[in-house]
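Next up: just one chain, as structure tokens, the form predicted on its own.
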Amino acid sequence: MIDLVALTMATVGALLGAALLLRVRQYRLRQRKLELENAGLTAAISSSQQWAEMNEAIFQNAPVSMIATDRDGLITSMNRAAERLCGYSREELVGTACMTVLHDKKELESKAAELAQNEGGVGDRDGFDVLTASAVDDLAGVKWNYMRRDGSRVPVSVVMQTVTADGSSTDGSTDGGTDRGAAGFAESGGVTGYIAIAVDITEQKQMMARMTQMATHDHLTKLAGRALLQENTAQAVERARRYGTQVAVFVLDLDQMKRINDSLGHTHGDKVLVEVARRLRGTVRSSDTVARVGGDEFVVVMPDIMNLGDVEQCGLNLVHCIVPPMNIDGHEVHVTASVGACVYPDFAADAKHLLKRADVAMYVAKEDGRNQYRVFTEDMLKETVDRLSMEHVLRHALANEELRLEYQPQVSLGKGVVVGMEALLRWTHPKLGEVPPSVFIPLAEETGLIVSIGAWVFQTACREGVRLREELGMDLMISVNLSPRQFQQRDLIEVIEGALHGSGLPAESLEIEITETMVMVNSTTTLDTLQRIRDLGVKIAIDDFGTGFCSFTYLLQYQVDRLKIDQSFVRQAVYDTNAAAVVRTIIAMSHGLGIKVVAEGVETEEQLRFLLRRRCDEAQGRLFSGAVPASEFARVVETVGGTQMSIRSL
């Protein structure tokens, strides 16, 4: 960051040198004029007078304020810039007023007290002596407030120097061309006067304030930023340590921001964040710190908390303040938040761990259903350690060849034969053993590891699919699941194309399964990505259909090839009339739209009979086979083929 004060002082220093040299020349010209008059040299006097007038014109038109005084502080001259700066005319000050008229008395007393600590007796000086006298080095570059005639203050940067009778300054020589002293007008040696050069630094201070604001605050919400948050948290912890109080930190993460950004756009999303910031500020105390530290993540620091009951009430208040609907440019927007809290010194020994553990509690609130708060406990700490350990080993799972694919057959209920297979990811760790997909896939999704793992899944499924098609002599459909994080990656189309070209699998034999929630976001980006996948010739299927709130209108817009009815409906359909009605409706409407239906989780013949009566197209489940390695898939195909007659008999 540019040091504006240093830059200002460098400019002042250069101007000061020129100004003081000018004043020395004026002093010498006056001396020379007296000599010439005594000698009767009129022409030389005229020339000298011209030089004096020119120097005076330069002095008066200098761009910075210049005020000269005698040794007692009486103002002897000032230029036009000084008049504009302080609001006084030369007639009002020159020869009648002391320099102290331009300075606040309290400022002078404060500086006197400061100097008194550094050198004995200085504090006894009067106001002007404080500004000048022997403390020039201490006062050079001091930021003062000039008192204007109307009583207002102007922030200035002042340089003060003393000058002796022979024209030399306290720290320079008149012969060196770098004089910083002002020429005085005494007849003999010693200090003869002073000169103050001041620059109005109002704009610099305003710019510094803006730059400080930008560096420490979030530009959108005007809340504290990460750096200021850390500073305030550390200060709150230090005060709590000193006075035996508590500090509570709340990490708040919005639950629906991605959906809002995708559906309404980021401009509306930003307005939601501004409204959330307003609500948070209105919920907490003025002494609390509210910060925005990420896209949709906020932090509240509350010092001087008395007990855990206060923490729980504050957490509840933060959750509730977000719930009321927001009106964003005519759109009614509903947002909820997950809040995690941690308390110093009960569960964290310093500011760093206080923030981290509040973040852990926030993730627990999300996993427990969102729109609620959780206070950090030691049990969460153990879960965090286990989670970090799991994340560490998962990062090496792909390189260590611990991941593999298994395939579950998809059976045509009309023909009783295998027509496709779904690739399912499995992980066996040397020490952890078989890790359930429900454990490691969400972790891979959250950490972003799913991107590299997903690319490997596409390549492996296509390669092994081609080998099985050739071995069986069948046109199998290879289904691969696509996670929400993969769906967002920019090179998704290139990954799919690479897997197809590298394996030789026809594009129409690859089907990508996306979840129902992924198509709920009706955005241009979603539509464009799905269309680009279809342009490759790849099929689109919606997995776990019925568990979300997907409209059949989306199915028309996205041109879906297959729907997979969630296994929960399949299991309940044989004894629950409502579930049965849902399945019948999905099948009937899908067929009306020309979409095939696959039933998941078929485990009993009773379930199969129900699906056959409703003319479901395909099914998969343990009734036919669970997921098996590619090496065993041929055997499964033969087994299912042997049940063709029994399927038809149902």
Ligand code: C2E
The other form holds:
Amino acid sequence: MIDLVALTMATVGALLGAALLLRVRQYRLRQRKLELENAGLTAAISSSQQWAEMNEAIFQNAPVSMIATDRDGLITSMNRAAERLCGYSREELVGTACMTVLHDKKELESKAAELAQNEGGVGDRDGFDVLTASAVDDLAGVKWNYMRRDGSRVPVSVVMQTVTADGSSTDGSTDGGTDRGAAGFAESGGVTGYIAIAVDITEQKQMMARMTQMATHDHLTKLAGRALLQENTAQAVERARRYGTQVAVFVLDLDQMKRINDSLGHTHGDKVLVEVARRLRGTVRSSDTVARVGGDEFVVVMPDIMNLGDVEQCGLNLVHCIVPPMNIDGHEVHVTASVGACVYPDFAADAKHLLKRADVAMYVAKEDGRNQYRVFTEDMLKETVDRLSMEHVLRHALANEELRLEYQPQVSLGKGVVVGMEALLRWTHPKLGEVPPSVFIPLAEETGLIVSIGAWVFQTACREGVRLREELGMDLMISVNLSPRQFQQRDLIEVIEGALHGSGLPAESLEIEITETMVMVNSTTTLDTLQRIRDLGVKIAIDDFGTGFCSFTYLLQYQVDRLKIDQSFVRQAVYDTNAAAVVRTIIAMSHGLGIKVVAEGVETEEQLRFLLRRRCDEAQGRLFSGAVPASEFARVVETVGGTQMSIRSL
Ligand code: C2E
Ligand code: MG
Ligand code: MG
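What does the same protein look like in the form predicted in complex with this ligand, given that the last one was the form predicted on its own?
Time for the whole complex; same chain goes first.
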């Protein structure tokens, strides 16, 4: 904004500078005249051509456009700069009415009306009559357009000068403090004409427009920014209040932006945002405001809504317009959006609440499974309070020792024994009770709390793992889940190393589970981090395999140790031939690459039988055991060991 002010100052400065230059010259001439008068040479000067010639030379060569008129506004003279500016020659214009030739009647009338609003202005006059002495003060620095000969318009900033009988002039920018102001001349009948000094402000206007655009619009998508959104919303609400209509505000948040940025990189992520912006614009009316207010958050303001049915339809349209796959540099990208809406005046009393409550509705749409649309209702307020307080209490969960780890056994299908355990985080809040990981892990990721929580998970899993290994006398593999946010953390390697050293767990017995999308980030930092983890001797497993879009090529590149087939495939494989084919292929290809396969979420013997037939290496699921506290793990190991024979017999 400061730049805008500076720019405005510069424009005014340039204009005043030009006027000042002229005034300084005139002043010097007057001084010179005085000196000459004093020297007794008055007669020589005043009667001579010299004075007039000098004046004419200044007039003609001034770098700004100057048009002189008589008292009635008929052009008496114009300088070269004015000829260039208007495209007319002096001969063509002298004798014509400045106001009719160089101005648009409508524009003049509206300018006159505008000036009429200012007290004592010239609005009571007809637009063509504005060029009169009393108008000069009002017209100082006025910006309007000159019409060129070719019909185009050039924006100019004009300073008016009143020319008086004694040859002096007063410019319209004087503040009236001078005792011989413009109006005074008119009254005394001393005014002989006017000079309009105009500066072409096309460039300044363009630059101003560009800078205003930059200040008020999002650089990437060219949509409105937050400030403009707030302004437009407030205006829409004001209009609705006056005319008894409604305003709908939609907050739209993309569901997978983080995943897309993580997997395809930010350049592609940006292209997705641009495409989303394009689709949104194409879905709404041109009078609606579309704004980008955060990384992947957009807001649409629809003024003058007549009924709630329209709001419903618009909300659905917004959700649906995002769904068709996007082609981003050859990648087919699937994006969905969660949309929340709120309507003035039914559910919000002002613009601020309208925006806030649409946001609340958007969160509800997200929590209800994403890719959908919700309108704000009062009930939603309570839910948000819950969510906010959840975030608040999660911050204290670690310090209050409300977090703990449970371990789920991983069973070797060949040997029928427990070979590893996955550490799974649990949170029991004193009042909220057991909060599922599907609720608090995303919250911990969003808030960045996952970094400190994750460090605690590493330390605890390694420490408890070592104790269990010693207790059972077994070489158990300890698996720890790593979230994308943790992966970006700078001291991740130090955290892992610290946990290993602190516990004495051999690095080869620790495995981190990362998701497919995390390995798809092609950045050098990702590769580097993974390599450094491998350098420690720590193993890498791909979690939930099959749900993202990881290809085997990537796996080769990252030297993955284990692949965990997502439980959705395991579940479907027994009745869906496609799912069965996917599982078969994953196992066959992994084995081809020397990667072990773990099946997740094995719940039934039928599933286990299928996996055994396909030579899946390991399995994890409630069929063997859910996650249990470390203190119960020994018992689970024993039970699974007892079923060894039955696994073999399947
Ligand atoms: P995940 O890593 O895929 O973990 C497997 C999930 O499947 C666990 O859910 C587990 O309890 C559940 N599960 C195990 N056996 C069965 C079964 O037979 N049937 C079914 N339906 N589910 C089964 P949980 O514990 O709710 O964890 C959910 C997710 O939370 C995990 O998915 C993981 O992504 C995340 N998570 C858990 N602990 C941590 C952690 O310490 N750090 C991070 N970053 N993420 C964690
Ligand atoms: Mg896992
Ligand atoms: Mg999993």
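Numbering follows the first chain given and starts at 1. Here, rigid core means the biggest group of C-alpha atoms that superpose within 1.5 Å across both forms. Note that the coordinates shown come from a computational prediction; the quantities given were computed from them, not determined experimentally.
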Inset, instruction - Classify residue 469 as shifted (yes) or not shifted (no) between the two forms, where shifted means its C-alpha moves by 2 Å or more with the rigid core superposed. - result: no
